[in-house]
Amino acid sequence: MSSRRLAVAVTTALLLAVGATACESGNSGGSASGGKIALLLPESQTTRYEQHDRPLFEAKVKELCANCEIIYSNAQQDQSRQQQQAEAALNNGAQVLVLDPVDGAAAATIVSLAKSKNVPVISYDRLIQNAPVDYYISFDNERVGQLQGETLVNRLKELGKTSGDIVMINGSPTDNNAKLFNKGAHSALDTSGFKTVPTPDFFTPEWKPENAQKFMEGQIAQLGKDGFVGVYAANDGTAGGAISAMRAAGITPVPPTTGQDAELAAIQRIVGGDQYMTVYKAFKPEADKAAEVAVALLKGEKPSTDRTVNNGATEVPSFLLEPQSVTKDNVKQTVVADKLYTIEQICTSAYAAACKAAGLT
């Protein structure tokens, strides 16, 4: 072969190799060898997102796709900011959106924008409504509320109470999950012999503990210190706000109070006796599943599931995990056994005596 023909052959081979590489990393489908995934979380009022969801998701993506790039944003409870973050991620070449919406209804606009660019959307933890979402990964959220209600009722009956008012502090009115927690809680409370107050139900703006605390202060002023037997709080942040209000009012002991998210401060309150229970939603399997589905979509695959959830526009293929009720009696068997927290993290000096009494040593 002449030197000219050899040069042409080498050049052609190089061009074919470059073309193949470009195809592998292109926007249509991506590959296991690389790509861009946007993780858009809603807020940091709840400690789980920054302390657990984000690092767990990022670690699993890197395990599955070492060269994948994660575009991360937290909206700090601001829907317009989340819209801007989503637009920026898409403009930056995001090939999959993993979106935990500030506002499940308003986030439909983000889905429409992503779809216009052929980018699939995973609705993470909170359901995006009335939009063609590709997948939904969360927990059975009605079951969460049911667990909270059942555990609270059982505790009140253990204390010899069969009637009385339960102050109900729901989550954010813009979070569809809060409505599901509320529905599940009512399924347990409405036939229990206890009455939930106030009417209509109160939903805590932006899930902020200070908003829950202010509301609880008003309920104490209206009902009196002995005018209620328990508190249904939708998550640990609102529980903390309610407990602060009760403590400030001199209510001792604090009536049984629910929570959710298994925050460290809540586990400590449970051990110390201020909060009765929380709902533990194991963050790792949820974040891992979101990462697995995101990488699969990046590769052009469509993971199969036998469950769907109707979001008002379509039946969304869904992966729904099972929540667990946590009280003082099973802290060691749940959050400690799963290595969410160590006994040393829980049992600081302020809780040493309570931990010893609870067998957390």
Contents of the next structure:
Amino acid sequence: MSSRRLAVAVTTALLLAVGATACESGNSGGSASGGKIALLLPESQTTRYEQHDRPLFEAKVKELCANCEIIYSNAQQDQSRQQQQAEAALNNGAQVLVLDPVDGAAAATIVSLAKSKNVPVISYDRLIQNAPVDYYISFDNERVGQLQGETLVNRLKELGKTSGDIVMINGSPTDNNAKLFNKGAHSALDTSGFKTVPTPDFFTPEWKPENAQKFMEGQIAQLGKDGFVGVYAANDGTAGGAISAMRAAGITPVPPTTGQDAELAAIQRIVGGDQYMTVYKAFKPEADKAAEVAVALLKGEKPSTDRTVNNGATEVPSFLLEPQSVTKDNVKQTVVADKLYTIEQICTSAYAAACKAAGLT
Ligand code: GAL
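Having seen the form predicted alone, I'd like the form predicted together with ligand GAL now, please.
Below is the entire complex, every chain and molecule, led by the chain shown above.
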């Protein structure tokens, strides 16, 4: 082999060796041509996680970093399982954690473990409390609650009501978002002339629709079928549970009921008249932002943000997106316009007449 060709061969081998090392150690400013990102989601009873968050996140990472590997796990609402999943991901070489915690307080343990391995943590959708989190990406969740409260009050006033009880069904007590939704909702309801019941506020264990249904059955037994004028439900899952309880009790029409997440079943309930509103949080910009920040961190970059949120331990650099209220009147301009669902998906035979009446054609 000529000396020139030998020289080229040696140089190429060297370059390959250097390149490989850079990818492997993503935290040292390596090019994002490779690296391991762990995505840890909390549950799958709520449709957003497997139908939107995960596929959108994976697609964006692929677009930004073809050779990046995603280590995905879903905790099925079990905090100790999420702890194990995070440990496994770190042992498996995860260089960035994108964590949507089952329990925002308990997840601090995962953050300190990650930190001990110099692995940055992105708090995805729900804020991890009292821990040195690197980024927080979510929606303005107090605004979510405010929109739910305002839309409900406007509807009740439209129906000629000025006072009465609103049954309040909050989210999971271990989810910081549930506290923010609750705070926002109270800011709209407490000065509205309507009263939220029971006191103290009820928080739905594990966000489980069946827990919300059982609670609503108890409220109906206590208050009577026409002892309340509306229902504040923190998300579509809990709204579905409450509506099933009201339907089973023979309450028709169902009083105005809120929701969140723009699940397909909820959009159909809204068109059909059983649920009054939901909150649409465009999942794509949230998942895209998390992917962008994760890949940037792999490259050793620190994206700047225009705000921070204090999580009890530090001012966390944050990206917060704007939610939208959805009723029968703007389904087309929101979830259909954003291609979350087609009119065909919403207007199945059971909803065809209601869709026509709502101008959803
Ligand atoms: C919240 C999330 C909501 C919701 C709920 C249940 O943290 O922001 O979209 O559905 O969890 O998983």
